[in-house]
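There is one chain below, alone, in structure tokens, taken in the form predicted alone.
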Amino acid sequence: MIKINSLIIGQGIAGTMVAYMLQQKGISFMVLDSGKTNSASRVAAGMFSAISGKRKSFDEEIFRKQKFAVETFKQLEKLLGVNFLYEETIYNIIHTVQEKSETLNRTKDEKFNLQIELNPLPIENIKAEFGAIAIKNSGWVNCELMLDTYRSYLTSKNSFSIVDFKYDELEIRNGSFYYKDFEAMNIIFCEGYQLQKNPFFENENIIPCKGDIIELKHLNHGNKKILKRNGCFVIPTNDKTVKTGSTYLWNNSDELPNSSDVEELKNKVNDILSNDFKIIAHQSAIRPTTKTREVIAKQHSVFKNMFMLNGLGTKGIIQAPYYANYISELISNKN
């Protein structure tokens, strides 16, 4: 048997961050992942912003977690020797007269004002008939690149394996976990919406929410800012292509792309871009969300060396490092 401190099930954003936090504390671990290419973490846009929601609210707690996340990603970039973090302003296009009025009213809040720029310079080939605001302290993470490079790094350290995890093959004896060739003191489940099948956390209500992202070729784009309008975002991945999304299909666990979802996104993009574009790729994935939209980061009530991190939802890229660190502190203090 290969003895390790912690067994991590799943290498999405949650599992990656848990592994990195344990690594920072010098705690041995093994990550087991199914190797799916269309997981929510891989399809995710990875966008983060100081201002969020339809009401464009500023949440100080989320902002603190965002700063912690950005610093964590910079450290991980340095370790891996690759750039996947892009700090960039969001050009938030006002969609209606009512939204314009509500946004101007929000500027009475000093904390909100510090995070935005009113009436930014217009961007060529962008529809913004009601104006726009620029949101500072924003950006995006190339999640797929981050996950792939960290997976390669872990593989080189013999700390990663592609395994289709089976709950009934997990043995618990004398306070330790035994799975295939591994003996671990702790186990952390970071499975996304697949948690619904987990017999150890049956009472956790994870709601599957399907989302779609399409990649576009937009010849006259040439803009590096993130565009956002009416819940739709456009992120420049290079000089000629952008990715855009997303749909929100609640209680939907159908992972297959649907043409009607593409049409919904095309209509939204048409409200943003004034010239033609061509769809070159379409991806669908299932987000793990909760009723309260709060992250679940917890210790099992009976098995005190069993943990889970899930329900990251749409702000997962901001919240994952903070709660992964919380889980790693629980394990470190217990040890």
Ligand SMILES: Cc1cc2nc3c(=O)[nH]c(=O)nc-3n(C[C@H](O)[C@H](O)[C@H](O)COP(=O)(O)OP(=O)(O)OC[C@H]3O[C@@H](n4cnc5c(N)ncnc54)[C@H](O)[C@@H]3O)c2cc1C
Second form
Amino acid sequence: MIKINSLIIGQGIAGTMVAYMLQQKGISFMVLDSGKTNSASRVAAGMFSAISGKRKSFDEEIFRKQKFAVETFKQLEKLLGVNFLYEETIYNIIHTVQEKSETLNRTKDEKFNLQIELNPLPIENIKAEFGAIAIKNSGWVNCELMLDTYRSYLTSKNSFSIVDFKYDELEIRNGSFYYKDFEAMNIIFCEGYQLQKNPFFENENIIPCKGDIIELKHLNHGNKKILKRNGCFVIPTNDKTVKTGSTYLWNNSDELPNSSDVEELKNKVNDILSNDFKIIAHQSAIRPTTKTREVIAKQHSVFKNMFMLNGLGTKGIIQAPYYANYISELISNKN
Ligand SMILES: Cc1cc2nc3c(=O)[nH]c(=O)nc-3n(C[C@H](O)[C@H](O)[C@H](O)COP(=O)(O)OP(=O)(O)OC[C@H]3O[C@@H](n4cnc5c(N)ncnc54)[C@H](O)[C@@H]3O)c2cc1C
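Based on the form predicted alone presented above, generate the structure block for the form predicted in complex with this ligand.
Entire complex below, previous chain first.
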């Protein structure tokens, strides 16, 4: 038996962040992941901004969590020696005359004003007939790169293994968990929408929300800004490709990409890019969302050394570090 403090099930952004927070506290752990290539975290666009939605609402609480997330990603970049965090402005194109007047109205709010720049310089080859605003303090994370490099790092420390965790093989004896060769004092479940299969948290209601991302071959619009219009974003990934998304298909857990799901998305991209583009890849994945949109970061009601982090919804990048830190605090205080 290999004795460890914590066993983490799932290495999406939730499991990755829990592992990293435990690592920072010097707590030993093992991460098991089934090796799924189309998890939400691997397909995600990785965008973050405290201004969101049609109304462009600014959420101070989210802004605070975002600052913590950005600091965490910078530290992790340093540890791994890779660059996966891009702090970039969002060039938010105004879609209609009505949106233009609503946006001007929003500028009466001082807190909103601090986050934006009115009338940014136009960008070549971009359609913006009603103008745009620039949203500051935003950006994106190459989540797949972050997950892959941290996985390699953990593998080199014998702290990661590809295993499809079987719930009925978990033994609980004298307050410890036994699974295959491991004996752990704590177990943390971070399985994304697959929590639905977890018998220990069967009362938690995760609503699957399918999303699509398409990658396009397109001559870059000349700078690294993220473009956004009418709920559709375009992120330049290099000089010749951009990724764009995404769709929201609620209560849908069919993981396969379906070309008819992205027709509307293609029309929205046409409203942004004036140059031709060609689809070179299409991926889809399932977001783990909750009815109240609240993240579930909690201790089991009976097994006090069993935890879960899930329900990151559409804001996994901003929420995961904050709630993973919360779980790691519960574990370290218990120790
Ligand atoms: C198309 C799309 C675009 C998105 N864009 C953004 C965005 O721009 N910004 C943003 O903040 N968020 C975005 N999201 C949301 C974000 O991706 C999710 O909130 C986040 O990835 C959820 O992370 P997770 O770790 O909880 O779950 P997941 O990423 O699903 O990870 C769960 C992991 O657990 C593993 N697992 C499950 N069951 C088992 C088992 N029994 N044994 C072993 N391993 C298991 C899986 O293999 C997987 O690796 C997007 C999502 C999608 C689908």
